[in-house]
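First, one chain by itself: the form predicted on its own, in structure tokens.
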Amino acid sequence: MRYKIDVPATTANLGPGFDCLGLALDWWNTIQVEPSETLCVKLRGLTENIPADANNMTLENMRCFFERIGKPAPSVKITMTNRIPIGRGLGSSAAALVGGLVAGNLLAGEPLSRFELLELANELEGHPDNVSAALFGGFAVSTFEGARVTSASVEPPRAWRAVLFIHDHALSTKYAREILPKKIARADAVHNIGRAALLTFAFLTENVELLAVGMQDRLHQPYREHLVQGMPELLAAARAAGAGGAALSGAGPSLLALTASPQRAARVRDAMRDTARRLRVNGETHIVKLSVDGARVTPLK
């Protein structure tokens, strides 16, 4: 049997949720696999320094799932089409990471559910927010105790957008957790712990009034804003062009502003670009809808 899977691009964090909140985004990667006798990988779209071997990431986390149920991996024929940016914040290697395990259970004939799943994967990533959202979809928010992971989904405001300014230059998740603190105060436990609260019920009202003090952060952001050139001028910028609140994209280099309406996306849009190559700072900036599925999966005959 032949398989598409159409995995989407996230967000997480945004702002106060640190390893908690994540967020799909109407960008997705593809993967068609079936088995084979011999491995086979192309590679379309975004390939550079992707393995087109046994060492791809999306067949190496394909083994661990195998791993995981006791049985020997098939040798597959697989094709990528890579959109998602990689090493910018935009979930990258949890697309990866889900699709292989998606494409793995497939093949196995689905003895895991999505929340087991789900479960392997934080094993995996080490943190929930970006492979929650890519498998559930939405506005994720989940926690973990050991692999044990709690998650629950809301389905985004339709007209929301959100903007993507894409540094031309990536940055190692690894390298910009390791620079956070070990320790934090109080005072900022509590600041982030009410904001992120408030997020989540300006996801659930649609208030996007709420955007603006909710996407506030003290955990990560400010020990992060000297790798991401132009962070708080190009965020600042967004905020005064109408978005409803602006962050980094997971750990950066991303930035990321939600909005209200495509109308309002598209001044942010402008207002950012404007300020970057004010800047000289180097990147692309995307309007892009948010995503109510997560991993999608399409039989092919």
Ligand code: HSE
Given for the second form:
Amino acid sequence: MRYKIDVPATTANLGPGFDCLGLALDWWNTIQVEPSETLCVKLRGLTENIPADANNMTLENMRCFFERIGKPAPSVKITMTNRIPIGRGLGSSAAALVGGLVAGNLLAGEPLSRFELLELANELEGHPDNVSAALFGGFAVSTFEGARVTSASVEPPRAWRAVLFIHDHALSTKYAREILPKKIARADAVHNIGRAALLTFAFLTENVELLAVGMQDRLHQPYREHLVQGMPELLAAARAAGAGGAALSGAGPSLLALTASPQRAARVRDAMRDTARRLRVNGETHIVKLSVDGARVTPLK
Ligand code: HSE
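The form predicted in complex with this ligand is what I need now, so please give it after the form predicted on its own.
Every component of the complex follows; first up is the chain already shown.
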């Protein structure tokens, strides 16, 4: 049997929801996979620094899946079309992880549910925010204790758009996590709890007005700002041009603004582009729809 698996880009944290909130974007990596006598890996799209052999991350994750179910991993013929920019805070590694686990599960006859795949993905990734949105789609809230993950996701408002400023360089998530303080002040925790709850309410009630406060953060963004060129100016420009709210996308360096409509998104994109030019910050701006779907599977003949 041959399968096509589409896995969405995701943006995590959305400001206050450090390691807990994620949102699926309408921007997809595609995998085609089938059992084969010998390993055959083909890469398309963004291929720089991606191994086209057994060291490929998607294949490593597939092997983790088979290790978990206690069966030998079959050799496969796999074609990967990578569109999600790598190392930019848009969930490219979560997409490789979810792609590998979903592919393994299909080839094994689906012994695990998506929730079990989420728990395995969380164990491998260390936090469930991107992987949950990549598996279930929409706006996903996840929390975990040890290996146990509780997660729920809702359909995002259809008219809302994500405006992304994507820097022309990558940022290591590992490094962007290492620099965070180990302890936080209670006032900062309270600040973020209220905002994360408000942000969830914004999605549930489609109330874009709540995003301005609901996307504020004190747990990670202040410590990461110096790693991201033009961050305060670009976020301020997005808000001034009519974004409901704006924040660092995941661990960065990309920046995310959410808007109530495509028209407003165009204004926000232009403002971010102009500001980046003025500051001589290199990168691209994109307007992206939000995705109701997480990883999609199509059986092929
Ligand atoms: N939530 C994680 C972080 C990364 O901010 O470090 C998500 O990609």
